[in-house]
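Here we start with a single chain on its own, the form predicted alone, put down as structure tokens.
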Amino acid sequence: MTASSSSEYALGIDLGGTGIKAGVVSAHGTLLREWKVPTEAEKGGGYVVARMIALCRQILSELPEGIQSEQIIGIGIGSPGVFDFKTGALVAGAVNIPGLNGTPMRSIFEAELGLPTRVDNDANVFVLAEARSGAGRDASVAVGYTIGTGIGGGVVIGGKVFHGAWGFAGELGHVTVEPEGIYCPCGNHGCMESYASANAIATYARQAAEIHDNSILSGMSPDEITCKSVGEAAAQGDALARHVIERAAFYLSVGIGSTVIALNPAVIIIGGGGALLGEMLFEPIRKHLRRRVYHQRVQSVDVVGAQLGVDAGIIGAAGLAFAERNSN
């Protein structure tokens, strides 16, 4: 793709436990080219940061045709963990990369590469990508959930991630949906992710299959029962599988409903593996929201699946650089 010389671009980096993906992204959220390298997390945080910087240098030397280095306005990084958003330092939570916690990523990248750098949690980055150029495009307030091993979340207001007073806003998977319910490793009881993550859906399905003998799930071994296989059984009309999904939708609606009342978002975006359940999950969430949120009777908030897929991490990370520039 040939770029206009007057256009601006940013580098987006999606840091994962097994792979680092990076790319050049336009101001409109178009990913022009992507690079990938293994993380090699076992070599430690210092090695991984050096690997990311080397990858950025490679990208800057291999920019797509028509893009000049002076058109790159900054770098954005999406990473697991909790950040100090004033300093850009990773405070905690990078459990898969030993030694990364405490790393002042922003200052390191700016010193090494001379480009303004912003970092954020990977769930926030996902929501920012969808709000800028995906399912929440042009929404003044967008809320997103990633349903996977746990439930991540994020809030984007006016095109920027909302972090709250201390940077913890958007930890939506840890909203309480069942007081004194299942213990969550975060220390709370009854968190949404304990009831409606992909792992929680599979766990409840295994328990239910043990006491029902008239389900497709009953004929599977515990290891075969996953969120995906529950969805496949439900698509075939299996009543137990549909009940499992309905239960997850109910608990999602409890947490989402509180967020809708507090923030009045234009759209709720669902991503991650759980989003593959599609309308089997989204429609019961909408149904329960109509009961729980009084203004749904006046103006409904839609519940939709994410659109950007595996590119969201890179696009959203680059979006951090554009959001920062636009606020100055």
Second form
2 protein chains.
Amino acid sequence: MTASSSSEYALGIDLGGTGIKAGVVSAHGTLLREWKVPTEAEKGGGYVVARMIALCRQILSELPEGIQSEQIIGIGIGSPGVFDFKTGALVAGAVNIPGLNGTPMRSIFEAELGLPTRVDNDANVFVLAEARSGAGRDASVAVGYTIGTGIGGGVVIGGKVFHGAWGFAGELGHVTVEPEGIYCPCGNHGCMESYASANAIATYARQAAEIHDNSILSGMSPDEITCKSVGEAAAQGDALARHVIERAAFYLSVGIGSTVIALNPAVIIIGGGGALLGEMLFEPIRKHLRRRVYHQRVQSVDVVGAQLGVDAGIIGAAGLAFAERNSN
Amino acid sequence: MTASSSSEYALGIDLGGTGIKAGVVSAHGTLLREWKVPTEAEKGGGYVVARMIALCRQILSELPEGIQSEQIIGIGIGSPGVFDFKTGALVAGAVNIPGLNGTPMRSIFEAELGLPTRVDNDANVFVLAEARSGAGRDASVAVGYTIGTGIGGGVVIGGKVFHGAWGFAGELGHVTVEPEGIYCPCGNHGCMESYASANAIATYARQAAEIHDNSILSGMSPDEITCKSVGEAAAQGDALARHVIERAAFYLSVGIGSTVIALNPAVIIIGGGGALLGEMLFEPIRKHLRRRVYHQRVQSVDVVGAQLGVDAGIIGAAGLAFAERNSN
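Rather than the form predicted alone that you just supplied, could I have the structure of the form predicted together with another copy of the chain?
Following is the full complex, with the preceding chain placed first.
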């Protein structure tokens, strides 16, 4: 971060299933202007990549006042899925764009736009954004989770996404929290995301509501019971809803604890829809972590909510360009 | 490693509860000559540190032929316990030397001997040795375990011990493998070392032998049942002994799997007495890991036994001096 001059900027692209968001971001993580177009995923990977390139050309032609194209040091792209971090090709797709799999996005962008390009998955991008300019500022090691449909994860060391030996580090939602637990589509049993994603919280709350009749949740239809409505009920003091959140926090502490033991991060950053539960979720995680984790100083790891909100995708994508410059 | 000239050497010291071993080690991890003296721990930390310094002076005065003192680039010290990796002071001791706790070994050695000194715990030192010149050569990310009385762990990234934010990374024996499992002295429940250390294997085998009478183990006294004798019985085809090892492998795969998911190491190196079980232990770990771990390429992580044997302590300690030179 200190290596980036404040007069340098990068383009960040947040590729989603329905929309492509892009922006011009400073080295300090300030989003100066944002553009948004529909993804039109049904038109296929070739179309989507061409659309993203056209959007970059448009941005470069209408940069915010005072910024010259020479000040744009690169492009970063974040998207659901698992990417080959060297070629920027989608290896295993969570984003439903036919034909995107295997497309070497990085070299296509570099050839078309003449700017160094880096591609990474959205959870890594989220943690990078928060570690560089959000809740994890100044942390030498930051670990983050996005609690949504599943649980994404990422590890940032020294201001860079840590990829491990082959690019697959940080898939923290699939850490085992019950050795013979619920079957997960990934092939494992007992993954953390099966117990503590927003979807898992809602599923467990529906089961709990069926057999308890003294809860706000008991009066709801299954469709009305979501992670959000569980949080609302808990905020009103509903004991069943509080139990559901406490259970998720218990399992999160098992998985987070194992990662804290391995990596000794300075901060754990929690984002995604599940993070809207806020202190109702974070405080029991902290309580359990104090037991799960051995050394006093490691126990004092911060557990905090994300700060950058929906802009994290663009800011973190641009962060890839700053963090990964000069590296392969 | 490439930064070290082949004409450079370091002193490695392996401080144990009963003996101090030291040696002259090349940048490539070759141990040229070894010295050994008793620790005499009962004489206290001050005596032990003075003894180590005297041993270094002796080694420097009788270097192997062809090596000049100018070619010694530093000193590395490995020992049980948790060290402050900046000061080299023991923070939490596993080694029973009265008065060693808090002694800033690094600055004492540097002042007395005028050589850069690095101190780390024995599990980190073991993994560093194996990653630099043993079973993990060429691995960009290596994770190792010592399966003994407990389970030590270490993470080596880019040829250096990874310490995390505050120096406590890699305590991998305390990853949770049963969320409400056996109580561990560390304060957690269900730590991997409670299920899969050599001691845990022996304890479980004794329990199993009590209620089964068709096993080699059933005919042994409790004292005769050790991790080693379980391995010997299993090698003779004893079904109960094989079950005991399979169970340890199951739990190791839960803990190792969580670390593989987080760090995507290229290799998992297993040492300590438990590693003498060899393929009887490693093969079921590999089998379970293929299920525990999501992506095909991560599943292909190597699970291998340590190669350097009892010399790893000296070689890895010297490796600290090579790996950590120029860093604080």
